[in-house]
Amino acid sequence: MVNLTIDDKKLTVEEGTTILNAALQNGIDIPHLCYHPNLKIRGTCRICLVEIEGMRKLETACSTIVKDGMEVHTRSERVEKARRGVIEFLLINHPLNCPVCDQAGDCDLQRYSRRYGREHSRYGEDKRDFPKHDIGGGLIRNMNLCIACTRCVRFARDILGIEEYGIFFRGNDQQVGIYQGGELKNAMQGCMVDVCPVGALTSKDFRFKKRVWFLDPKPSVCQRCATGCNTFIEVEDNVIYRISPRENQDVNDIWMCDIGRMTYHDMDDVEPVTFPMMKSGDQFFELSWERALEELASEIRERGEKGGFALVIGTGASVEDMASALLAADGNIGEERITFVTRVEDITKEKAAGNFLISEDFSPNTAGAKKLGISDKVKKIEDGINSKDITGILFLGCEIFEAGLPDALDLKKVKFTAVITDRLTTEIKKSAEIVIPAPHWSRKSGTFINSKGILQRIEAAVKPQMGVIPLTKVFADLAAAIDKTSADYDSFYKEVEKRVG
């Protein structure tokens, strides 16, 4: 360990410690701009200066390693003489344009400008004018802001491993781009945008649709695949603008896939269910929740019966809702009846293109499953089709149908298809016979447990639709239903809760 003072306060650290670790790590706030604790450090941009006692030059906090005895100063006159002047040359070519531009209560720069920033500038040439740059993916490129801290570099180049962006030019001619020019191609763009400091890199799917100050960021889960990146889905009056990553070492560290930021738009074009059908010829017509549950009990308790009954849970859904589906299933539907659907997907052109994090398994929770035992019985279910056996299927989750597996299945050999699920899509209106609504996974809380096995709870982002419930509620009383009884709730929450452990 090291002892040293810094601004007077006496620390102890690590061996190894730079000054500016040492003092975050205790509090000290030392401006930084070109540093970024998952990259290399570069010291370029100075402005975490500091004064060290012994030492006749002013140092880079960011690059320079803590001694024992050392004593440091981060605000003498002297420091604040040298951020002043670092902040005058990095505003000389920046545009002060804060009320109009996109990155305004998101920039590193307007911090530190409000603090050692002149009013002002001394600077009588013209500024620096380059055209704002689309360079392909999901990112604009604006090199009037960029300060040449080389943190999008860094990134594409250190943790990406892909050599496709790069420093251009020198001095006042300094740009970033594209080797060889044409578009950015890595899968991970998102993550170069929340590393730039300023507002050089902005992401095309949320440049001036919200200011940042107005949003909520919600703790949550991504859902995309069996990583379970954590994330924060980002809402303003009940509406999702973005979803950005949230720290956590054993899972994301603090990085995202593109894949997973537009996980969000999965509803865009879609037409959602708020509320249960039945079909009616080619028509679906709107039923209450009494007489959905009702109709759907029915077909289990006569089909069921003779195991002529399948239940098919999908991808998306969470430890709770498959442990109310397997109570509502218990003595009505077989064992051998009840499926998980695994989803495996090529992943080769995601690892190629820097996506380190995507998991071939697109099923978010594949490990809860199998802690409730369910396991992937598809083959088994197709067989008792082709062979008459099932006559009826329950699906839960409309992910089964954007897989294809109702091809695979040949849902016209079933008489009776079900499924709950957010959207109705056109698979879905052309098998089932009665649609029951789900929340969609924003808005509904539960367990996912991702592929290293560690459990992870969410919890809605955004409030559920009008007159959509959550699935225990909905499981519940389809067992009533089938039962012919009155939802017992507390005692069915109770099983639910002992089965999810």
The other form holds:
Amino acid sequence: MVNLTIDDKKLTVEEGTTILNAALQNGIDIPHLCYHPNLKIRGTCRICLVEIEGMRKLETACSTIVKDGMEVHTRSERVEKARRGVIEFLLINHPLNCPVCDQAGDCDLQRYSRRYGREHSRYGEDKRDFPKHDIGGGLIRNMNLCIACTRCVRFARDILGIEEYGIFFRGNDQQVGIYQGGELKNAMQGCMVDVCPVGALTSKDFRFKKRVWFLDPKPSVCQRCATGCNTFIEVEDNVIYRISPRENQDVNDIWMCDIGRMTYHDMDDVEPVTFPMMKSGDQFFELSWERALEELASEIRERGEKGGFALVIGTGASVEDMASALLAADGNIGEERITFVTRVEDITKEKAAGNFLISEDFSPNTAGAKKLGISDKVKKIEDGINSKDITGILFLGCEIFEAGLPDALDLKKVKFTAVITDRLTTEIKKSAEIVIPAPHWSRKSGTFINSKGILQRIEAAVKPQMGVIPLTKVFADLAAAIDKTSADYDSFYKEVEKRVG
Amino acid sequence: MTESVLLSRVELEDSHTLTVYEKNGGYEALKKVLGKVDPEELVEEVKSSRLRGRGGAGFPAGVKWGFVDKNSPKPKYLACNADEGEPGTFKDRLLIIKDPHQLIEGIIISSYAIGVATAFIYIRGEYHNEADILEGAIDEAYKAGYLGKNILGRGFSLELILHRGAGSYVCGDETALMESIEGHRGNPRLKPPFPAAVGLYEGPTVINNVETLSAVPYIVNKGADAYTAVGTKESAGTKLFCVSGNVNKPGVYELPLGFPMKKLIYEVCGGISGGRKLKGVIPGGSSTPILLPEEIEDLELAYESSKPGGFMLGSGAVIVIDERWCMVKIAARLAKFYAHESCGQCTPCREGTTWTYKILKRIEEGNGRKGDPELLLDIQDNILGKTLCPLGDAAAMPIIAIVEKFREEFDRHIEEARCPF
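Mind sharing the form predicted together with its partner chain? What's above is the form predicted on its own.
Below: every chain and molecule of the assembly, starting with the one above.
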């Protein structure tokens, strides 16, 4: 441990800590722009300059390691003048267009300008002017807002390890850009926007959609693959505007991939399911919840008696949903007729594009299914379908598949198919007899276990749609309908909780 | 005049060839020490010669070598800084063109002393002919067995690589130079760690100027005492001075350190051209603050005469300016250079140098405003000492000196709304 003084405050910090981190850990704010906790230190923005007793020059707090007995001043007139100088330099060529800039409210330069900026500019020359530029992929680059902190470059080069993006020209003319022209191709472009402390890089998907101060970031976990990146689902009035990463050193550090970020668009072009439906001829008709569950229950009862009913649990479902499905199936669907299905994809291309987070298991909860004792019996179910032993199947949690149903099974040979889902896909329209609504992943709470075995509990970020109820309740009702008793929610939940553990 | 340390062969015909070099005592120092003298002893010898870095900073070379961890698990490197970019400086160029083998011998001996197996010469991109000559000399040295495996059969091996720059002033900064050798953008690195600890390819690295390394064979041949016999107490030996501007005989002169500036200008260089009056002297390359005629009165050209903001020996590039010149124009020209050469990674230098240039250009064009000189000084204050590498200081120091010392010229430009010259 090292003892030092910052602004007359006596501190003890771990050896090897930088002055900046020592200060931040102890509630002393030192402005910083090019410093980013997850990127290599460059010490180039010069706004974190501090005065150290015994040193002639001001030193950068971000790069100077603490020494025993060090006396640091972060508020002296010399330091404040240097900061005002840096902010002035950063603003002379800046368009000062905060009111119409998408970054406003989320901008470090704006924040520091308020503290260190001048009321009137001393700059009486022409401003540097670069054209705004679509650099391909998901980003817009506006060099007039760039402060050359190189966070984006360091992310692309050091974290992704992809040599496609860097600095061109030098001095006052320098710009960030893509080597040999072309378009940005890496799979983590959203992180480049995240690390940009100003509005120089903005996301095409989000820019000018919503002022950030209106957004409510709800902690969540990405359900796109088995990695389970921690996220914020940023919401206003029950509408999701963007998904951003949330720090978790054990899972995703502070990064997330572009596929994960875009998951909230998954309902853009599909028909949502908000009420129970039953097919008659080629058409689906709305049913009451009671009717729908009774119909489903009688199919399970009749076909199940002869061992002809199967339960296919897609690993997009939460542990709670899976457990309640198992509980409803207890005694009605034989264990050899229950399987989980996962979606495994070739991720060579994604890896090559720098996506170091994505898992080849495109489902968030395979580990959760295994923990509940469910196993992969897809082969047996397939055999059962082919031998006509299985005549009915209930699907759940299969939104992970693009078709909304696993492509491994030939449902043409199955007489009765029921799907619990949030979306009506072509495949479901073709195959299903009964469709029961499920809440969208952003609208439900539950537990997921990622590929590393880390258990993560999430809360709904958005309120459920009218008429859609949690699946634990659906299965409690279904269990009662199969047994022809009235549902006892309390004991059903208790049993579910016991299984979840 | 004292015995020449560095330029003893420059007048000879074909002085750049191995034959001429060997005929005139070349590689004798190498033969004397390689495998025979303990490397540590050699480091001590250079330490006691009090040879100081000739690139501009004047750091004692032997002490620099001593910083290198002898037991480093990573390979050690030596880089010769031949990126002679400081405006007004053209001394290394002469040493490279006229006596490249002296430099190569210096590099081999230094590498042996430090324990280096791979050395680099980083030569500025604009030096095409110089690079060709050096390349030729390196080839000759390889063929003659002075470079490569088992040199002179004494068990020491050295690879010497000539690396050409791409036209960047800042690559003369040792950390930017290393970045450039490694194939990155020539942006200076944060210090610490210093190159002697973590340098090229993360190995301990010594970086010395061409002139510094070229003095090593002499020191080894004649001994440290012979070297310290000339010069002053704190500035031993001779130094090359490149005199340019309004003097009758501009050129490169080898003089003992401590030589009077006035004598250099008025005797060695034959005085101001056309018998005109002296207006100012930039004493050590364009980044050193300009001196007024009265400031050079008793000035000795030595490291100990240097003081921040005042005289700086720098690279030994003396630029003499006579009465005809507009100091605003000179300031604008200097500012343009530094704005152009700023690598742009750190804020005060990137923004401050260009802003400074724009203001100076405006004043020179007759569009100066009241308060511009104060603004210029405040901008320089916001650059000075605030940047990552010395380029910020190099850009700010000359402007501060010119604005302060020639303030009335700025005021006249602004009042008359034109250049009075």
